[in-house]
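Just the one chain here, laid out as structure tokens, in the form predicted alone.
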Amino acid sequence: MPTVIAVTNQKGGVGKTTSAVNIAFYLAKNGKKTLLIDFDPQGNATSGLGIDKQELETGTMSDVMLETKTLQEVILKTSVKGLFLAPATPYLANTEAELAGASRRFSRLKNAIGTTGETYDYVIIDSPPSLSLLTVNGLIAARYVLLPVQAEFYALEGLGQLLETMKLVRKNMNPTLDLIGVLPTMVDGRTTLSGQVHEEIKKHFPGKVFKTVIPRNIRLAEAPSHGVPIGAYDRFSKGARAYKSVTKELIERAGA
């Protein structure tokens, strides 16, 4: 069985997709067969891996959620050995509305992962930046949640609601769901604020904050426009070194 990790934060612009894509990349580089599920209707993880959303003939996560295709049927090989992608397009937002009254609507992703013919070491879910039907599907399917938190003033605002949702999912649908770690992102070492927020995050999540933080990094911001993860774009950049280190820590935590 794969280790399933949902990368989640209901707030947009916190480095969620960047984290999902780059951690998936370094898992594959570590010899772990990895499936990245783009579960965000914006489809940024799909374009971030160089896939043209206009030319997805094999199907997308919309088809999987509507159960017109299996997960295995929509999975694409990427240019990275060992890294596979289940793509998404903006139509996934419509799919969510279509599922509103459907049976088993909260467990469709879990069922899809469970019945996929291929065996993966890791499945990374790039969740949407909202507490939606899709997000809950991700939480029910996952063994772990990875929580990217931006090192800025409002970082912890709204997280209470997400943690409450996790608690409800754990109680009713997925008793093994656990927080694998909180990942501070967009950290600017030159500002006092970044340091203060980092300390605040550590206070709120004792023992759960990753030792490595993700710095603000131009190369990291540029990589998606070239359709490649940071490790393929500039593996010597600060951003690449940070995600490589975080992935190593993630493997240790998942193993423990």
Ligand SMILES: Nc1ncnc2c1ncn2[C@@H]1O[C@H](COP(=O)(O)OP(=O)(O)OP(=O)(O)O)[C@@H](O)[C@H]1O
Contents of the next structure:
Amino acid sequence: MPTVIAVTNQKGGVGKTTSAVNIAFYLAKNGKKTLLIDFDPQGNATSGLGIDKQELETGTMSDVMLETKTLQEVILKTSVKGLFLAPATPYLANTEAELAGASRRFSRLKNAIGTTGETYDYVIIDSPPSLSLLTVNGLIAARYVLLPVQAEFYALEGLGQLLETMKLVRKNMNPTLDLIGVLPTMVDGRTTLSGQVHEEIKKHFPGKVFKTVIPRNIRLAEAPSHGVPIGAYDRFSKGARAYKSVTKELIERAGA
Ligand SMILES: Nc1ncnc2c1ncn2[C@@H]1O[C@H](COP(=O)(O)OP(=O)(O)OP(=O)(O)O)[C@@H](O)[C@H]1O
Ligand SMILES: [Mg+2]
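Please supply the coordinates for the form predicted together with the ligand, as a counterpart to the form predicted alone shown previously.
Zooming out: every chain and molecule, the one shown earlier first.
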């Protein structure tokens, strides 16, 4: 059974996709067979891995949610050995309306992962910036949540809602859901604000914040336009080293 981790924060632009893609990359590099599920209609993880959304004839996560295709059928190989992708396109946004009132609509992702047949070591879900049907599907399918938090003034605002949703999911559908870690992202070591927010995050989530923080690093922002993870674009950059190091921590926590 794979370890399923949902990268979630309903706030936009905090580094979910960057974290999902690059942690999935380093998991694969560590010999862990990894499936990255793009579960955001923006399809950023899909294009970030160099897949042209115009040419996705084999199907996408919206087919999986509507049960017109199995997860296995839509999984693509990537240029990275051991890293596989279940892609998404803007159609995924229609899922919510199309599934209104449908039975089992909250557990479709969980069921799909359960029946892939293939044995992945890790499944990483890149969630959209909302507390939508898709995000809840992610929380129900996952063993762990990884919470990226951007080191900025409003970082902790809105997180209460996510934690409340996690509590409800735990109570009703997925009792073992756990926070694997909080990951400070886009940390600017030169500003005191960044440092203060980091302290604030640690106070708020005692014992849960990863030792590694992700620095603000332009190379991380450039890599997706080349369709590759940071480790394949500039593996000696500060951003690459940070994602490599947090992946190590993640493997330790998942194994504990
Ligand atoms: N550590 C970083 N340093 C510099 N730029 C970054 C870093 N992390 C992410 N970015 C850039 O910031 C933007 C937002 O990051 P990303 O897409 O990962 O966030 P997200 O939470 O997935 O956004 P959304 O909520 O829209 O899905 C992107 O342009 C990305 O390239
Ligand atoms: Mg994203």
